[in-house]
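Next up is one chain by itself, shown in structure tokens, the form predicted alone.
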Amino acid sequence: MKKQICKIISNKKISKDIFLLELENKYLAEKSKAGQFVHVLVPAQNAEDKAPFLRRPFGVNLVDKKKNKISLLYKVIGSGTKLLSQTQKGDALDVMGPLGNGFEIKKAKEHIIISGGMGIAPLMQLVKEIKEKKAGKIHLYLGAKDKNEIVFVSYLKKLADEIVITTDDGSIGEKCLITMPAEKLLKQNLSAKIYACGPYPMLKCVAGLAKKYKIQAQLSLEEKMACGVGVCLGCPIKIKTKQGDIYKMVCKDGPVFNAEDIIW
């Protein structure tokens, strides 16, 4: 992990409140892997703005080693992301990364990838890496509140063998929870591996499905972070070990954990 000054290649709005930020940096492009994140120091845009004191964590969305760039997919929710959305091409950003431990990719007959809302952000690079490694068939399940949160479907169709979409309001895809069609596939007793990122209730459900069908699942947890390196102890999660239950830090020890180890 290193502190880097990154040049903004582009910062484009691609859907309602959702932006794609592309950064040029050779080190981050070479070192970043699926599931890792970067910690961004968001700058004030004018004298009236108050820059956030803490950095903001963003999962690495896509990596392009040939062009020395990484992308971050984010949704404008609070003051930090609002200021970030106002940054322009050519601006410089102070970025720490890559941070955390990402997904472990091993060959399997089927890879089941489940996304909830903006959980797709760190999962796109995972889909890309599984495809590049020819590690197995990819089933991608995209769940969201509405059609505005379903992004990059055309790009993902080039990588995944199957894409299933659900939304809470039925504005695109089936109107149901994303775990429902995913379970239909799990019932086939596949030789598979599961990966997921999204809201905690969804991840807890995915963990339950993995246990029910005896399939290994890796979950990327979303958590508020301060330091991003495990020093402040601000993002603990309870984990089962052979020696007993302990607390680990989502930033340093995760954000990816084995589902069977998490105590919900």
The other form holds:
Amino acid sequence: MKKQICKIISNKKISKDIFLLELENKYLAEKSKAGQFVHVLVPAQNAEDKAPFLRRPFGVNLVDKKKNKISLLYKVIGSGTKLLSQTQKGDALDVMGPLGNGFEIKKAKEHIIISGGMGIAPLMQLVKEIKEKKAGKIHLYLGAKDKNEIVFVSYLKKLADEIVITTDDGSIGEKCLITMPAEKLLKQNLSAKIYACGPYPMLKCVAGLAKKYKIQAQLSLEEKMACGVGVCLGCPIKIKTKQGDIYKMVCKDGPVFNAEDIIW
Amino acid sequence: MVNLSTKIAGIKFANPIFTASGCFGHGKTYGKFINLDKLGAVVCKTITLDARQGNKPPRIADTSGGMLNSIGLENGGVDNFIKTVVPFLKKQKTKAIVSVAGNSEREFTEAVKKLNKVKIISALEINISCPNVVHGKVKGLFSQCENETAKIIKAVKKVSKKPIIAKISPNVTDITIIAKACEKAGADAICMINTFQAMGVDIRTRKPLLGNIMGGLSGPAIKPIALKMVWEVYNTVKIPIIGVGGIMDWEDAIEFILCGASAVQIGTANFVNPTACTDILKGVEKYFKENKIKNINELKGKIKL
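Next up, can you give the form predicted in complex with its partner chain of this protein, since the form predicted alone came first?
Below is the whole assembly, all chains and molecules, this chain first.
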């Protein structure tokens, strides 16, 4: 992990409130893997901007080792992401990373990847790495509020063996929670691995399904952070260990945890 | 070479740039970003006699010009510290100061007795001002009460073989009263200030931003208040002051020295900029050079009034 000033190659709006930001940096491209994140100091653009004081964590969306670039996929929610969306090609961005543990990819017959909303951001690199490693069949389950949050489908179709989409409003795919079609697949008694990223209620449901069908699941969590490197102890998650239940840090020990270890 | 050395409680530190407890771990992680040997001292994250789990999340919130925290002194306890952290500290050239907290006089003195045996520790910082934990039977914080402050400092001073630095809270009517109580009780130095008790609310969920409801405010927002308090205490006590509170750059550090600080601690700035400590050191060194300052005493408390 390093703190570097990276050049923005592009920062484009790809859907309603959703942006893709590409950074040029050899070190980050070489070192980053699926599930890791970078800690970004979002700059103020104008004097009246309410720039965040602390850095903001963003999951690494895609890594391009050949072109020495990584991308971040984010939705404009608060003042930090709003200001980030205003940065432009050629601007410099202060970035710490890569941080966190990332996903562990092991060979399995089936890989079931479940995304909720912007949870797709770190899962895209995961899909890419599973495909590159030829680690098994990929089933991608994309859940979202509406069709605006379902992005990069044509890209993902090239990598995944199956894509299932659901939305809260039915504007694309079935109108239901993404965990419902996912359970239909899990019922088939597969030799599989589960990976998920998304809102807490979805992750909790995925953890329940993983337990019910006895399948290992890796969940990528989020929590408010300050340092991003395990120093401030500001982002705890309660984890079961042999020594009893203890707090681990989402930034350093995670953000990816085994579903069965998490105390909800 | 510029002489940046500073003397506190009989100890000569290479320079006045220290880390603030809780904001630097014990240095291992930030040692990957900066050369720890350059620092005047590393002040380790507060330890308590027994391990503590800390407060429930969220523990962090962003706020204008700073941050809120309610970590709650999560730590592995003093024995674990001696076993797992001290070997790392032994390998460092930088001086180590260890921050200690407790829920009672006994918890403070028991922890101090155990640390007496650790040679590598230069001094102990007695944290009687954490806003995120219960302070025994006291309604607020130990260092909000003159008598409790005196009682704990006296007790640790009695058993400690190392110099004692009292870390005090700004959440008081008159901080000079508490500082005087520390001096009278035998403290070798005062570290000031800890965070301001504060809170924030998410207007969408209408929930507090912190799991513990209230926490401590740190960062540049508190710097002017910290400076004012350092200046007041400098004019009240004779023991050295270590200034801390929202220092983000070298200019801030010089301000604290001008207000009477013998050294400064860098806290929250590390979270934003992991190279903050050495960046500040470089700036301070340049300022000393350019202004031909031969000794920190030429600057300490020398505001032109």
